[in-house]
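Just the one chain here, the form predicted on its own, laid out as structure tokens.
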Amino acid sequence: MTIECPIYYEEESAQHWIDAFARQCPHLDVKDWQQIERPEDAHYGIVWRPSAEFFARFPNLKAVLNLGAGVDGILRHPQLPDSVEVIRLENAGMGAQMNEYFAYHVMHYHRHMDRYNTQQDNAQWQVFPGIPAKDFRVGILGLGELGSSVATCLQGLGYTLCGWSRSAKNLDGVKCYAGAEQLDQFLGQVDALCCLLPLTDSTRDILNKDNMSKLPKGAVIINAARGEHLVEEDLVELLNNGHLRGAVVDTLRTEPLPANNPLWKQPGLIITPHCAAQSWLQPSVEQIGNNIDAMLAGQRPSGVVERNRGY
């Protein structure tokens, strides 16, 4: 017996996902959400930024399985029923991609590539003194699965690491801080701040003027979490007054960023188009298929979101 599963994919056609499920999970009949003939019988939805119409069409959903790790958009969806479990992708290739993204940008600043790029624009030739990786202090905001993976990667490159999370964590080689009472101490010793936090009510706007000003002068910020973590006008002010040396943002409050937005031309700011880590097709399909199979067997799937925590 096949199980009909509606899929909603906001950005483009979901056909590549449908084809992948047909190859890897033939017992699941994954169809475009508008082509489900008996929506009252659909219990497991596969979604990326679902609409209100999606939830209205399927009144008997037991779970929605997100095609990504971030679930803040689903959790604050006004049409999400309280009875529906939300299940996120736990990795699906995103860990390796985040490692690459943060290692690349941490080294960009550690090795003065931002300064050399500016010199090239001005036809200047000057060598900046190098420092060992252990003397370039990296702080990681968020020590969940992705944050821990990035910490392990950067530790292997020789960087001195500290990390902050809402609740206490213990990671080898990482000096860990937790809770609001230890945030200032954490921020005060960071040369490169890497944000991998989930978006919750307590982390929204955490990269604000007050917190970013507590970083040492000349620090840099790399945010590949959510745009709502960053107060963009505060970042611009701290870049312009020289407190921050530079910043990399992969996520913004408005996406895509309009062509006339002044952030595009902000000195010291690198913008990437929400590409730090993408859900790879094959492992995503495998993980979602395994989770649906677990629920059909009466077992608890992996990646269930705790709504009160937001992740």
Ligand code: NAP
Contents of the next structure:
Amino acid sequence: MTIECPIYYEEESAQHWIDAFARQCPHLDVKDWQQIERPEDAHYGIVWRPSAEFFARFPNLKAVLNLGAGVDGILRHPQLPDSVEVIRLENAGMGAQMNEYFAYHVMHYHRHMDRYNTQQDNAQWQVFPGIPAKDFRVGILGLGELGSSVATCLQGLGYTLCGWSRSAKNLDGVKCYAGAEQLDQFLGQVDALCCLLPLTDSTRDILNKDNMSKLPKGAVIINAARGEHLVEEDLVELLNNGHLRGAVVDTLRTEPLPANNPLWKQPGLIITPHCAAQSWLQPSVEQIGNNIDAMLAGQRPSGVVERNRGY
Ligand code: NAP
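I have the form predicted on its own already, so could you send the form predicted in complex with this ligand?
Full assembly next; the chain just shown is listed first.
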């Protein structure tokens, strides 16, 4: 028996996902949400930024499987029924991409590439003294699927690592801090602050003037989590007054960032278009297929979101 599963993909046609499900999970009949013949029989929805009509069309959903790791958008959806489980992607190829994104940018600052880029603009030839990687301290906000992957990767490159999470962690070679009461201590020893937190009521605006001022002078920020973690005007102030040496942002409060937004021209700021890690077809489809199979067998799937804590 095949199981009909509606798929909703906001940005473009879902055809590449439908084809991948047909190849990898032929027992699941994944179809565009508008082509499901008996909507009342659909229990598992596969979604990326679903519309209100999606939830109205499928009154008997048991779970929605998100085609991404972050669930802040779907949890804020006014039509998401309380009874529906939200299941997110865990890693699904994103850990490796985040490793690359953070390694690239951490090295950019550690190896003075920001300074050499400025020098080149002014036709200057001057060498800055090298710093051993172990003397460049990297701190990761969020030690979940992606943060712990990045911490392990950067530690392998020789950097000194610390991390901060909600519950206490034990990660080899990473000095771990937990909870609001240890945040200041963590921030005080970080040269490159990397944000991989989920967006929740407790983490919104966490990269604010107060917290960023607790970083040592000359620190840098790399945010690939969500735009709402960062108070953009506070970042601009701390870049302009020299407390921060530089920043990289992959996510912004308004996406796409409008062409006339002054952030595009902000000295010291590198902007990338929410591309740090994408949901790759093969591992995502495999994970979603396994999770639907688990639910069909009456088992608990992996990646169930705890709605009251927001991630
Ligand atoms: P995850 O596995 O759920 O990990 C979240 C981590 O944040 C956990 O270590 C958690 O602590 C910690 N945390 C949550 N709330 C906290 C709080 N109030 N105080 C301190 N620590 C807190 O999430 P993930 O899969 O690593 O993904 C992280 C985020 O990356 C996603 O939510 C998404 O927004 C973003 N993302 C961005 C891109 C991109 O392309 N830019 C791509 C994928 C994901 P515990 O371990 O104690 O629970």
